[in-house]
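What follows is a single chain, given as C-alpha cells, in the form predicted on its own.
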Amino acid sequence: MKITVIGAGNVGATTAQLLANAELANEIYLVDILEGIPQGKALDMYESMPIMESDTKLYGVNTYEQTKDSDIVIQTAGMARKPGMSRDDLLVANANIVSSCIKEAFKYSPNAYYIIVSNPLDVMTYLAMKITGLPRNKMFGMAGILDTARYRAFISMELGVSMQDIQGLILGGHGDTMVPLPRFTSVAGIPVTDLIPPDRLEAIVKRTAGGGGEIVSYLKTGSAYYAPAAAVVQMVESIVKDQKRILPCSVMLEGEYGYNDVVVGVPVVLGKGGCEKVIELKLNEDEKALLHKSVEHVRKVIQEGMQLINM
C-alpha cells in the first residue's frame, strides 16, 4: 500500500504520522511545494517508526514524480482559517491550489483513491471530481466523520459518559448548515433525546456546527488538526482492511435524497472497493427542510467555485 499526503501541514503531517503509526502503508509521500519542510517532517516521523514499532517507510517530496502509483492520495494543502472567517471564504485561494495538486497527482496515480480534506470541503471534492473525471466511489471527501466526532465529544461532556457508547450521524455541508440528527443519535441504544434536555441538545448541535470555528478562535493563527487528521486515517483504515464501515462521508449524489450534481456528506460503506454505497435515510419534514438548505447552499458556492476557474 503506497498512500500520498499532499500539504505538511498540520493537517497533512498529522495525518503521516497517523497512518505510520498505525502501519497502514508500506510507504507514505508527503508533498509540499516548500522546499526542505516535508523532507524534514518526512524523516523526524520515519526516525519514531523503531519506538513505534512500525515498518512504515515515510518520504518528503517536492515534485510528484515519486509518488507514481499511490493506491490513495489525501488531498490536505491550502489555506487554513483564521478568526472571522467561514470556510467558503476560502474559496478562491483554495480552488487554485486544489486545481494545481489534483493535477499532478492524477498525472502520476490516476486509479488511486482520492480523499479531499481542504476546505471549502464539499466544493473542493466537487472540483476535483470535475478535473479527474473520476466516478464518486474513486473520490471522496472527509467532513461528515470529523463532524460528528466533534457532536459525540460534546454529548460525552454533557453526560460524563464514555465516547465509545456514542453514535452519531451528521448530513448535509462540510459548514455551519450541517445537519446533526438527534434522531438518529443513541447513548449505548438509549435515544439521546431521553438522556438530554431539548435545549441542551439544541445548544449541543449548535455549537457543533460551529466546532471548527471555535477551534480557529483559540488558536488565532490556525484552525484544527488533530480531529480532521484522525477522521482521515479512520477512512483509510475501512477502505485498506476493507472494513466497510458506514461512515459520513462527502460524495456526489446521483439521485440519493432527491438531489443531483452536489457534493454533501451523507453515510455510506467504505471497503476496498472505495465509496462502495450510499446509504439512503428516512427523513421526516422537518429534517428534509434542514438538508435542502445545507444542500442548496452548497450547490450555490459550488457554481461559485466553478466560475473561478471557469469550468
Ligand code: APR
Second form
Amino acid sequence: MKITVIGAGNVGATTAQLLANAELANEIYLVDILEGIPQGKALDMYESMPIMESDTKLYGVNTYEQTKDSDIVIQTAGMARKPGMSRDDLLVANANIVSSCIKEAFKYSPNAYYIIVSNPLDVMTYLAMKITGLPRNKMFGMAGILDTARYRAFISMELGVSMQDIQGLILGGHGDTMVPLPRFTSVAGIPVTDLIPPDRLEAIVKRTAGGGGEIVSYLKTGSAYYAPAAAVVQMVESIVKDQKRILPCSVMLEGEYGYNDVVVGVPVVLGKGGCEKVIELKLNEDEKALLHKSVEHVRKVIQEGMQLINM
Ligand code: APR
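To complete the pair, please output the form predicted together with adenosine-5-diphosphoribose; the form predicted on its own was given just before.
Full complex below, order starting with the chain above.
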C-alpha cells in the first residue's frame, strides 16, 4: 500500500502521521510546494516509527515522480480559512491549486483512489473529477465524517455519555447548509429526540454546522486539522481493510435523492472498490427541502469553480 498525501501543512502532515502510526501503508509520500517542509516533516515522522512500532516508511518530495503508482492519493494542499471567511471564500485560491496538484498526481497514479480534502470540498471534488474523468467510486471527498464527528461529540457532551454509543448522520454540502438528521441519530439505539429536548438539539445542530468556523475563530491563523485528519484516516482504513463501513462522504450523485451531476455528502459504503455504493435514505419533506437548499448552493459554487479553471 502506497499512499500520497498532497500538502504537508496541518491537515496533510497530521493525516500522514496518523496513517503511519496506524501502519495503514507501507510507504507514504508527503508532497508540498515548499522546499524542505515535506522532507523535514516526513523524516521527523519516520524517526518516530520505532517508538510507534510501525514499519511505515515516509518520504517528503516537491515533485510527483516518486509518487508513481500510489494506491491512494489524499489532496489537502490549498489555503485554509481565516476568521470571518466561509469555505466558499477559498474557491478562487484553491481551484487552481487543486487542479494543478490533481493533474500532476493523476499523471503518475491513474489507478489510485483519490480523497479530496481541500475546501470548498464538494466543489473541489467535482472539479477534480472533471479534470481526471475518474468515476465516482475512485474519487470522493472527506466532509461528512468530520461533520458527523462534531455532531456526535456535542451530543456526547450534552448527555455525558460515551461518544462510541452515538450514531448520527449529516447530509449535504460541507458548509453552512449541511443537513444534520436528528431523525437518524441514536444513542445506543435510543432515538436522540427521546433524550434531548428540541431546543437543545437545535442548538447542537447549529453548533455542528458552524463547527469548523468555531475552531477557526480560536486558531485565528488557520482551520481545524486534528478531526479532519482523523476522518480521512477512517476512510482510508475502510478502503485498505475492505471494511465496507457506511460513512458519509462527498460523492457525485447519479440520480440518487433526485439529483445528478452534483457532489454532496451522502452515506456510502467504502471498501476495496472505493465508494462501492451510495445509500439512499427515505427523507421526509422537511429533510428534502433542506437537502435541496444545500444541493442548489453547492451547484452555484460548482459553476463558479468550473469557470475559474476554464472548463
Ligand atoms: N502544491 C503543493 N502544495 C501546496 C500547493 C501546491 N500547489 N499550494 C499550497 N500548498 C501547500 C502549502 O505549502 C501548505 O503546506 O498546502 C499546505 C496547506 O497547509 P495549511 O496552510 O496548514 O492548511 P491546512 O490546515 O492543512 O488546510 C488545507 O484542507 O481542510 C482543508 O480548508 C482546508 O483547504 C484547506 C486544506
